[in-house]
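The form predicted on its own is given below as one chain in structure tokens.
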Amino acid sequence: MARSTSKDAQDLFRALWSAYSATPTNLKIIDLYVMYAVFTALIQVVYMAMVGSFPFNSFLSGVLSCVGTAVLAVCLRIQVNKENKEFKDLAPERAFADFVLCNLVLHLVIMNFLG
């Protein structure tokens, strides 16, 4: 077997930016939202290991927010896909209003867990 080079991990990064610059803008913007709601969970349990988890609820609250909102998100970004065949008769109009009920009733459960 041939022993991997930095020369081929270079060459596998440049592949793969050259292949993600041809996604539609539509599906890099709601990659960056997916970024930014898993980048805030981070923040957040680097903060709670740094500082702690007095309001444990208010860490949790704060976490599968972060992260139901991503996973959420990341749905939407399947739906809306024009390569995807699955959802090729779903609307991206109401692919967009079922995240939107979706995270609602997400944001609306975990205010109830705040207490």
Second form
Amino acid sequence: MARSTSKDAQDLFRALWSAYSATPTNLKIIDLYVMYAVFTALIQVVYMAMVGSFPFNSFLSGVLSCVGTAVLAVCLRIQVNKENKEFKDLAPERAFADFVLCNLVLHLVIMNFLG
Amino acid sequence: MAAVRVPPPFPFFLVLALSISAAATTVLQPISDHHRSAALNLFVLSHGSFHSLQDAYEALRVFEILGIEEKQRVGTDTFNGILKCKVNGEVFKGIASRLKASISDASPLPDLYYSIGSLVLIKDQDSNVDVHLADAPGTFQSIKALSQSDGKWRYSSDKTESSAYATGLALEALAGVISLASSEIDHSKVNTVKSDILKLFDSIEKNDDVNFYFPEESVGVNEHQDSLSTTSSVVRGVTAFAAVVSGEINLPGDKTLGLAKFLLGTGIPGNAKDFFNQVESLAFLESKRVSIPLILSLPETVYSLTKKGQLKVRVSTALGSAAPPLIVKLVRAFSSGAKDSTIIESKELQYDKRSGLHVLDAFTNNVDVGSYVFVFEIVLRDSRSEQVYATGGQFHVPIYVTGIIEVSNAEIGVLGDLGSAETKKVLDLAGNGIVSLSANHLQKLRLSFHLTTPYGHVFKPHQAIFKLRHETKVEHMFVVGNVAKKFEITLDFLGLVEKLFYLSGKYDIELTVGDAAMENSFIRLLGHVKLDLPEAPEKAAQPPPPPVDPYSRYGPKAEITHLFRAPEKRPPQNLSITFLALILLPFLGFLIGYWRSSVALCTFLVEAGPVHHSQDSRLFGSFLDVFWPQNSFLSCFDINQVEICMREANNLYL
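I have the form predicted on its own already, so could you send the form predicted in complex with its partner chain?
Every component of the complex follows; first up is the chain already shown.
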């Protein structure tokens, strides 16, 4: 019973991996960027849990910067994904430019809130 | 357990002796070396001279009277009259003529006083200067016109109130007029002034039937003369007038003596002006112009039976000069509490030439511990001296005789219901023994002891206090009464439960016996008693709160540490560095993943077709620049090839 469960899990993992391998490279790069931002946020949360929340605004700035940029990267991924028909008229360069601009505004706020 | 406080006898006796001697203010002391040293401290030179001419005069006059040689330190250009300065006679003539011109009938008294006084001084300095008053009788009369019926003078004709201070000025001025008169003043006028002086002394103030003085006065709006200044002014005036008139003024000797006693009674004045007034007035009283007062003083008024001292009496003038041959008699001595009982009567003191004191031998043989009043009388050996000196009748002097009081038969015990002793212990009050007792509210505590003087008489001390002190520091004090020699106190706890606030527990027993005449006064912890009292009812009075330790309320407080800003909490540095490294790991992972995926992209893009310029290629180039400062594509191809790649990429994406 347990053996079939683990075999099923491996099969599932293999299927996911092969399906993900078909993803375009640019989307993979964006996914990588999102993972980087999320992991950075998680590490900051763990650090705050260990040493305390002082200064709190600095913690918020760090975490919200990561989360914010991850969210903007997700939006970029949605917009540049060819399979997404909703944004088929939007040029990926435009999406990227929006991504860059929004990041600039986000990090301007974050830098002021950092303290 | 409270510490036993039994003060050592001698220092305690000394303190008591000093306090007693301080309280005996009727025992006057003549001028002594204490005055001389005080004068040196009061009249101090500032940079080699005094602040003013008046200060210099007062200082030099005091030094002269007291026989102090300090005047040699003062510069010779300070004052005439005392230092015999050489001044041009013409100057004196000019001053004298102006002074004479200023004297008029309408002048107020102070102006006349200063003008005439200055003329008298000039007369003493230079006999060649003509200082005689043209109209001496007229001037005399104008001064006399300011007198009033009570023997006092007014300051001016438009003032209605008379003043003793003004009287002194007037008498000095009249004396000056008499000495400056070219012809003799009418005797009747002089006699009138003499009778005015006697009237003045009729209204003199008396203090405790001993001191005579003239009271303080307000002169004008802002000036105020205290009693010492006023009395000094009168003494100065009376003695100046007595010096220039013939015959006696017949001032009563007791009043002269009373003036001297008042002046000596001020002790050692604290300021230079008062000191000068005191010393100069005493000097005038001793100038033989009036009866010279003789002061009877005792070097000590506390005598110890233990030391068996002698009663010593000194008789001298107020300035401490030797008295004429005389006898001091002890008229009687009686106890302060029993004025009718005389313990010593009609004794003559022996004169000791070496010490100059009159001594009563072995008086302590007859006198027991206690306080007494000794009445002395001075009898001049030469009857002619009675015209010169004022002896003043009898002197009442308080004498204290101290001694060791025997405390004996001391017992403490607990009595039962019927008064029978259940516990009885003998106390050794001279030792340090402590007793332990226990009692309940139905029993009584009794303490008794005997107090006997060295001669075996009853001694009733000023303080005989029995104290109970609870563990909670609540104290209760009781006075120990006596029947003859036996002092006894019985505490019936049944009646005292309320007073003791129903506090059961251990009580310290303390006995205090003290008196000024007792050389061995003591405060002694006798022991403890464990009291078992009933429970307090609901509405019983609560014991008083314990006394606040004064050091806790008024003593220094703990220093407050001011914390203006809490220091920032910082994590351990190792932890911070570790997490710094951890934070960089996702970024490294991103870079590695991006490098691997961009290699694949690079490989794919190399297969692209012809190049053409496009907006997209520039955007894509900038995309690469943003994400990847070190553009890995540069290792693949140059910018033209990037355009080729962009075209193919666009074809791919679309």
